[in-house]
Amino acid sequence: MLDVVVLISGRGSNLQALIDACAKQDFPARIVAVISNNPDVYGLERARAAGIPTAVVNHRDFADREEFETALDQQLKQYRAKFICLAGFMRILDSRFVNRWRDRMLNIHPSLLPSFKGLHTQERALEAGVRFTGCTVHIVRPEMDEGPIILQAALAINPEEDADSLSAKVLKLEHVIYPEALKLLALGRVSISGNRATIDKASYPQQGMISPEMI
């Protein structure tokens, strides 16, 4: 059983997807705590409703990023975390922190990386006129929105829709692939070498790409 701490900054919809997945008896990971850098977010209520311990490490209480990350790391150690899931955690983590948790920290991003790193991904996808968008679950590296890709989900873009409707569709895919990626890692079906991740073909024939038709 893989002990996971989830870091959040907001409403926690991906956190809820992870909570629901971990509640299943055969799921190979469990959430031992949820930590937020913001004390007033709905994601903390989601965790409490599920009986999961919560903590707040408010970045505003610290003089700089190093002090904040030291306190965050102490909380992670207190909960004996073996793995971290970032679920809408809106703080950039220093390379020292990331490397301390190398290959043990997972993130989800609402684009088909390496395209459209950063914010406002669906607006930018529409402006660029790309035909497909989606989301990516990846292992975290010090560079923003980089690291070995575990799973991606893609959907075709309807040119008549706006960024809000497109974001809502992508979010539904996020809720599917984030728990699935965590499951693969917890089962030891992913090997990581440098900046590439390989999924055991025998146990996962999709090899990392999911379309809406497969859900």
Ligand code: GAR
Second form
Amino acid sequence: MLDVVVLISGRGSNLQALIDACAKQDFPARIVAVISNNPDVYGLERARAAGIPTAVVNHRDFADREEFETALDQQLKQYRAKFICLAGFMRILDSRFVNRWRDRMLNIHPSLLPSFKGLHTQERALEAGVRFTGCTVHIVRPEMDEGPIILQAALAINPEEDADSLSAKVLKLEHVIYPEALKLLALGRVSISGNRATIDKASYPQQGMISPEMI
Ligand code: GAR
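Could you drop in the structure for the form predicted in complex with glycinamide ribonucleotide? We only have the form predicted on its own so far.
And the full complex, kicking off with our chain again.
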């Protein structure tokens, strides 16, 4: 059983997807704590409702990133975290912190990486006129929204559509691929070499692409 701490900053819908997955019998990971850098977010309520311990490490309480991350580390140690899931965690983490958790920290991002890192991804996808959008679960590396890709889900863009409706559709896909990616890692079905992750063929013949039709 893989002991996971989930880091959040907001509403926590991906956290909820992870909570629901972990509640299923035979799921190979469990959430030992949820830590937020914001004190008043709905994600913390979701954790409490599921009986999961919560902690707040408010970045505003610290002089700099190093102090903030030291406090974060203390909490992770306290809960004996073996793995971290970033679920809408909107703080940039220093490379020292990231390297300490090398290959043991996952992130979900609402674009088909490496395109559209950062914020407002669906607005930017529409502006760019790309034909597909989607989401990516990847192992965290020091550069923002970078690292070995575990799973992606793609969606064709209807040019009439607005960013809000696209974001809502992509969010549904996020809720499918995040628990799935965590499961693959917890079962040891992923090997990571440098900046590439490979899923064993028996689990995913297509190497990590989930399309809406498969859901
Ligand atoms: C999600 O769309 C997630 O992919 C995104 O923040 C949202 C959090 O929603 N993360 C990033 O943009 C990370 N670069 P949630 O709190 O409902 O899970």
